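Next up: a single chain in structure tokens, the form predicted alone.
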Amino acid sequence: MKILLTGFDPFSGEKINPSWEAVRRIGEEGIEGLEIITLRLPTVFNRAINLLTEKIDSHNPDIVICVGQSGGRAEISIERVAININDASIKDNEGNQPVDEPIIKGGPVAYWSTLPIKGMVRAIREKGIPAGISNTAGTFVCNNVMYGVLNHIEINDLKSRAGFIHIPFLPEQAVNYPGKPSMDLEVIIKGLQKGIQKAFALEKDENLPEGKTH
């Protein structure tokens, strides 16, 4: 079984991006029974999609999981949905700042993750690691990538399953943002590994109440 696992380069003045640090380590350490392909994506609208879809076409992975930083979140957040909009409050790493622009003109309003997101959350929590379902991947490059990969799989009738996971700041980042939560890199890695293993173990998601009231 084969997984394509991606993280991002640092953005918005940060010197490190925990998504790539975690993905790089998982690629080096491996997960038993899996072939792991890693890719460092630029935090750049659309260019990241193009690099990712080229990698999908050349490697034909069973599962694609993209990981991104979400400073301010306190848990590993598995995204439920990507929406067809770019609306950036900050510039990406090439100075782009699209506002109210569709990712794919004429594309669907949204795509659902095709990962067993609830089962993955439960598996991570069972390791004693905070995790939850997120119903928004934002409107920056993370959402752009999630929507782009799911669109590529859909229109090309590929068999890959795909989704997105957001992770918190590392402690060395959070020290610069008083009051913001963080998570140790080793904990993030363990959580992601457990979520990945569960993604391969489940063909159909578990029926668990993970909805939000607001």
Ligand code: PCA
Second form
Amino acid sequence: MKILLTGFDPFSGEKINPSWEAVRRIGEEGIEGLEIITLRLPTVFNRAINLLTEKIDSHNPDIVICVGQSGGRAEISIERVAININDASIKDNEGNQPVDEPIIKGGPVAYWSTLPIKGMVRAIREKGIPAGISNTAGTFVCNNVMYGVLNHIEINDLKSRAGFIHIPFLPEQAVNYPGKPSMDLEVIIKGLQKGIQKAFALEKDENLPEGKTH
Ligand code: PCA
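Rather than the form predicted alone that you just supplied, could I have the structure of the form predicted in complex with the ligand?
Zooming out: every chain and molecule, the one shown earlier first.
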């Protein structure tokens, strides 16, 4: 079984992006029974999608999981949905700042993650690591990539399942944002490993209450 795992370049003035640090380490350490391909994506609208879809076409992975930093979140958050909009509150790493533009003109409003998101959340929590479902991946580059990859898989009728995971700041980043939560890299790595294993173990998601009232 094969997984394509991606992380991002640092953005918004950060010197590090925990998503790439974690993905690189998971690739180096390996996960039993899995072939792991890692890819570092630029934090740039659409360019990241093109690099990622090329890699999918050349490797034909069973599962694609993209990981990104979400500074301010307190837990490993498994994204449920990607929406067809770019609406950037900051510039990406090439100075682009699209506002209210569709990612794919005429494309569906949204794509659901095709990973067993609830099963993954429960598996990560069972390891003693905070995790939850997120119902928005934002409207910046991470949502752009999640939508782009799911669209690519859909329109080309590929067998890959795919989704997105946001992770918190590392402690060395959060120290510059008093009051913001953080998670140690080793804990993030353990949580992601567990989530990945569960994604392979479950073809269909578990029917568990993980919704939010607000
Ligand atoms: N996080 C950003 C883009 C790159 C990253 O790691 C986001 O959440 O859109």
